[in-house]
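Single chain ahead, written as structure tokens, the form predicted alone.
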Amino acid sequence: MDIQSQDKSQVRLKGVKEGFYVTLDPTLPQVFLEEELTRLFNQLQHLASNSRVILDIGETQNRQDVVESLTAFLKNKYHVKSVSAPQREQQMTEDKPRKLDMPGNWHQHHTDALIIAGRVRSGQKISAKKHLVILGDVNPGSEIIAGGDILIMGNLGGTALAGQPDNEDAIILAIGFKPIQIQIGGIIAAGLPTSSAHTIEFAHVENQGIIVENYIKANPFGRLTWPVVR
């Protein structure tokens, strides 16, 4: 085959996290492969040396002289730090819930969460088998119960008991925390520090103990690479 008339776009490079993420054909002529390669590393100047590349040869099997030799090419011409494969394994056990999650839709997913809308008054109580959610204030005397997260969107100034009676992951969240106690799980905190602005702040066991940290900054869920049920 003529190595004048290979495509240059199957071998191609991107910047990552992790350092370069080389995709390529393995099929293709050593020489041409190492021609494209010398060109786009060469773009790249001292930014080869000691980085990190990601070899991706798609789903071709059996191609591990490819993956070796353009392995040493790398090392000896341009000093890269290493060269390995993606994890396909990890991106695989990332992808098992989206595509459960993706054909049933997110309204079909039926949970136990209770919603209520107003103040909570000194001496009620309120109960829920898993999430809480109240739309206003929790005043100081009040006592609100969840066997999963608890969520207020105003004051919470009573006492909050989430992931009852021993659901550790659970958070309790508020616009203005300033409880007299929490607990989560089996943790009980009281005496907590409490911020004189309306800031948004939630509560989580670390450490087997409860802290109460500023969510937006935190950004607990963050990580999650995909929505998750709770």
Given for the second form:
Amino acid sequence: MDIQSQDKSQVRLKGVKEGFYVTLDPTLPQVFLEEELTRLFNQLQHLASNSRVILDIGETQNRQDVVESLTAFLKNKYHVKSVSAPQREQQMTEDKPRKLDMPGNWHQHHTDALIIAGRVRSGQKISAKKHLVILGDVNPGSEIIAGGDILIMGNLGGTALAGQPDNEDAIILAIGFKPIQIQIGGIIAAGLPTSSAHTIEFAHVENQGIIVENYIKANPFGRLTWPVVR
Amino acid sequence: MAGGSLKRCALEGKIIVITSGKGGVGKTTATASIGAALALEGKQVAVVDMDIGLRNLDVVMGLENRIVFNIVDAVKGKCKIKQAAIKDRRIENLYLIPASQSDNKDILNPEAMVRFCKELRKEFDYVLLDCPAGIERGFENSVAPADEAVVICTPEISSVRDADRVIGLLYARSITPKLIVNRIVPEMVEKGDMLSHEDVVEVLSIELLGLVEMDSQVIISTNTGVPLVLQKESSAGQAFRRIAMRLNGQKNLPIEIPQSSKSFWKRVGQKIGIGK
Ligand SMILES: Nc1ncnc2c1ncn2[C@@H]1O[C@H](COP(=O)(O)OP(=O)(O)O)[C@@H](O)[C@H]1O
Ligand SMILES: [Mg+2]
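Take the protein just shown as the form predicted alone and give its structure as the form predicted in complex with its partner chain.
What follows is the whole complex; the chain from before opens it.
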């Protein structure tokens, strides 16, 4: 898969288990949105037809008109099977967030994470069922694998596989991001350009490709209005 | 000839394996030089060639023509340790136990080596095992009896990768290894054409024992038979002497960083590596 540099396109597409997840800003001109969708869906080729599309226009917008016209557009041009709105965990009623805000409530939530400290050396392999957190460096020649996210509080020089086998929502984050190869879900990126030392970067999947971005600048989770369990 | 009088030591000696993963990085050179330097410090030293089938420690030490028995004979009980240990021609208290040239590595096994080294401990203060390349049987045989390990690495990516692998395997056996970076060419490091020792230590992050420069005296010494550590002119020889002193307990001896001849001052770095 190709690697894109920091390309903050306003229409984003990613593969999910059910089909394709499209995020866009409904306030943009209709013509522009259709152009962008054409660009992205053309890349999908035969995969587009009969696929299920989830169309995410953000939370605050009430633009059913845009949804309808784009649904018609996708169905006509790419023969997608269905276009639906995302199932939103964050779409909560007024008192649900308040409940979540209560300190004790988080005890009911949990997520699996394997947290380990120390250096992972060449020839060593670590795999975690879900998330993997490493406090230390991951040396070239080693391999780390996770069902969910991989967070490395140190240098990543080895091979990292997150979201195995098919979770393209997973991310790989490291303080020194210089892996030999990474994979998220089924998407592989080899020969990543080496980045400057000690900036926190993370890799994620966007438009069927792996993108590496500065974590602080991109702030990928900053737009979640409420903390959610990963 | 083989033998001579071996003094008994009051305390049990230390078994140190010299290893690297990759071949041709300087294990044999380091074993001969550190062994000689420890003997010059007044210790009873045996250097053991564990490269069964590809022996060359004897050649480097110029003792090739004195071999009668070898390590396989000694381990199998066909001769006494005294008979297999060849006394060095120049340096007192230094002995070589040569490898067998005709056998293959499977002739020895880790248990037999542990038993054999138990005997060696009684006779010597230091026993240095020159480990063969690779991480197979020869490595297992050399590591099994070791109390300590010295990992040799050159400033090349492939050498660092292999050293890292070996360090992991040593830690898995509860041995804490120490590092020597060999064949450093300061001019190349200064130009950015060679990894610096800092780069190497950053990845391997183990205690640094010393830095050894690329030195033509190494080859000259192999040809003339004069031990490297006896050559005052040899920067590598002098580096190995300081490494031996550090191994022998002088922990605070500063680590000298090889400099290109155009530099005026010898930079001295003390805070390099872990645990310093
Ligand atoms: N510091 C050095 N400077 C120059 N040549 C060296 C140095 N160290 C090792 N060599 C040379 O490199 C080659 C390999 O060294 P050797 O000690 O036999 O490695 P190993 O035992 O790890 O295979 C030999 O020809 C040796 O003379
Ligand atoms: Mg050798």
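For clarity, a rigid core is taken as the largest C-alpha set superposing within 1.5 Å between two forms. Positions refer to the first chain, counted from 1. Treat the numbers as computed from the prediction; the structure is a model and nothing was measured.
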Answer yes if the CA of H79 moves 2 Å or more between the two forms after aligning the rigid core, and no otherwise.
-> yes
